[in-house]
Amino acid sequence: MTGNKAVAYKEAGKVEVIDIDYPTFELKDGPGVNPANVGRPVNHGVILKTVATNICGSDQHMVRGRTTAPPNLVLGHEITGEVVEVGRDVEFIKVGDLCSVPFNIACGRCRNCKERKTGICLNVNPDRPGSAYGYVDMGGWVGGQANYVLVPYADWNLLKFPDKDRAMEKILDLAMLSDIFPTGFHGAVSAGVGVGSTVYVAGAGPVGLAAATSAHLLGAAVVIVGDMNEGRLAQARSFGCETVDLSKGDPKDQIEQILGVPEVDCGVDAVGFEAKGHGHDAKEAPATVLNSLMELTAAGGALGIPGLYVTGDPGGIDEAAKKGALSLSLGTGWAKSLSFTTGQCPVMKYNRQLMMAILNDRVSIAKNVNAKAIPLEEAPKGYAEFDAGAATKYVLNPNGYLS
């Protein structure tokens, strides 16, 4: 039997590389697996040998102990891999295909999937609509920060790269198609970004940088990125963004200095529920970004909210925050007729188009997010450096595909 190593959450602040079972075409019991999913046959699935699997800010929420993730949950929802086995019901995907895996697990059969709402599939997670690999309350599908991973509904879920050799030349860029590039793009699209737009992106982590990249791709006139981390702000400036330093206070005045007016056409929240207030030594204040964006976005505008918000946060600053209840100035949003789009990005809505943009040299997403490949064994170090604020998108290389 082929061995399989994986990155697992152990306790708050700690991940380890552990030995796990090689995948089979059946969902087994394990950490975080909903009992209703145990024994579920996956003859419609494939087994991938992982080419690249990324550390995500959403993983960090779990690793910090800010969710109800159980110990030994195998992490990883950003997966690119080569097919090594196919289930008996797989018709179009073949052994040897190199594919991107949308982080959303979707059946392709339910009403929501048929309406392109693959982030809220009704059939893959008994707990709630929507599922993902290696994530708390998402049905228990094993994560992909491993040598091998099972992908269900393969004919539907997988995006096959048309030319393996050409894809490997751009593999770090293509590795961003599983999550952060479509997620950032979704944030920009749902914020209404178009030709000539002025855009404010809150957060200069990888999703924020992907949203800023997407805003440029969509034709924005000015893209402003806000953060407190100077290294990450420098990364945003490296590909043509304006920046505001939130450690200096509310972004409104700095935005006015850039644009001449204290508002933007479009706002993107790439921070989520662990947001801090503004100013030097700001403390956690989870509604800050949303309230700030409502104030900064012009009347009639829209907010794209790819930043993660949860219904269970053991580390929340108060009882309301522990349940995902925030003190929003909804009256501001109502008075300005603002639109809001939240939730998982439906990756399949965008990933093929973004793949074509990468393959045809229209965008350099890996460069913009400062992607760096590291061995699977260095995952704990990558998690620690990312958590400390490194301006880097860490890509794990479990099987030596990445130079």
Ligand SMILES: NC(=O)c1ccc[n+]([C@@H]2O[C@H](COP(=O)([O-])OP(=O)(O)OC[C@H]3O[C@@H](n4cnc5c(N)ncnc54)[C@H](O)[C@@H]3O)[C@@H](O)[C@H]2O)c1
Contents of the next structure:
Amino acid sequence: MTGNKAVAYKEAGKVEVIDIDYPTFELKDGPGVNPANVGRPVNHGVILKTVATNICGSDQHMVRGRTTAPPNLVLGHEITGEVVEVGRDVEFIKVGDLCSVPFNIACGRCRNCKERKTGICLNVNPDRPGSAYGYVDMGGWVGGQANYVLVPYADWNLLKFPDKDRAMEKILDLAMLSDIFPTGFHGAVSAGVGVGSTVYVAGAGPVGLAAATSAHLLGAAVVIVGDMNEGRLAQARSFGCETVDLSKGDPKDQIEQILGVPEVDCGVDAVGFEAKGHGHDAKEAPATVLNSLMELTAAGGALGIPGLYVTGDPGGIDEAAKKGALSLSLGTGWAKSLSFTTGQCPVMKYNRQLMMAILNDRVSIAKNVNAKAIPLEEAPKGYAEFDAGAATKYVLNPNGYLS
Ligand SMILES: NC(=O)c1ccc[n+]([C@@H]2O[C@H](COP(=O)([O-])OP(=O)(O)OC[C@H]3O[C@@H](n4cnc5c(N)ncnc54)[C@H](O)[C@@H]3O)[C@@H](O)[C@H]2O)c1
Ligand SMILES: [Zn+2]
Ligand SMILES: [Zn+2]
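Can you switch from the form predicted on its own and show the form predicted in complex with the named molecule instead?
After this comes the whole thing, all chains and molecules, with the earlier chain placed first.
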């Protein structure tokens, strides 16, 4: 029987490479699997041999112990792979196809899927709308930081690369299609970025850098990225962004120095609920980014909010934060008629177009986020370095495809 190694969450601050079962066309019981999903037949699925599987800031929320993820949950929702087995009901995807997997698991049959809202599919997670591989409260679909992974509703979910050889030449770029590139793009689109826009992106992690890259692709005049991590700000400058250093204080004055006015047309939150306050040695302050974006974004503008917010956070700074309730200055946003877009990025809405931009040399997403392949065995080190703030997007290479 084929072995299957995988990265599992063990306890706060710890991941480990463990042995798990090779997937079958049925969702079996295991850590984090919703009881109502146990035994679910997946004849519409395929088994992928993983080509690339990235570590994400969303994984870090779990690994930092900031969610209710159970021990031994297999991680990994950013998956690119080659099909090695197809289920009985798969019609169009074939063995040998090289594909990107949207991190959202979607059925393609429900009302939301029909409206392209694949981040809130109604049929894949018995707990609530929306699902993903390897994630707490997402139904229990086994994560893809492994040699092999099961992908349900394969004809619907998978994006097949048109030419395998050509795809392998750009595989690190294409590996960003499973999440952060579409997510950053969605952040920029939902913030209203277009030709000539001025944009502030809070957060210079991979999602923020992907949002900044997307803003350029959409024609923004000026893209300003804010963080308190100098290495990550340097990464943003490396592809033409302006930057503001939030350890020096509020972004408003620094933005005024850049633009001549203390406001931008479009605001993107690429940070989420573990946001730190502004200024020297500031502590965690979960509403900081949302409040500062409301202040900074011009009246009538929009906020794209890919940064993740939770309904339960065992490490929250106070009782309210532990339930996901934040001190928002909503009056500011209301007075300025700002609009907000939150939630999982509906990856399928953007991934094909962004694939074409990559394959035709319109964008260098892997370079902009500093993507780096590492062996699966080095996942614990990758997680630790990423958590320490490395300006690197770590891509696990479980089967040696990424030489
Ligand atoms: N909506 C989605 O579909 C989706 C998809 C992927 C990731 N996410 C979320 O996007 C967020 C970013 O992901 P990532 O992988 O880039 O994570 P990351 O943790 O690597 O990056 C977050 C960055 O924000 C910085 N930061 C902290 N406080 C800040 C502040 N007040 N202002 C500006 N920057 C601040 C940190 O220093 C860090 O560099 C996470 O919350 C992640 O869960 C959402
Ligand atoms: Zn992700
Ligand atoms: Zn659906």
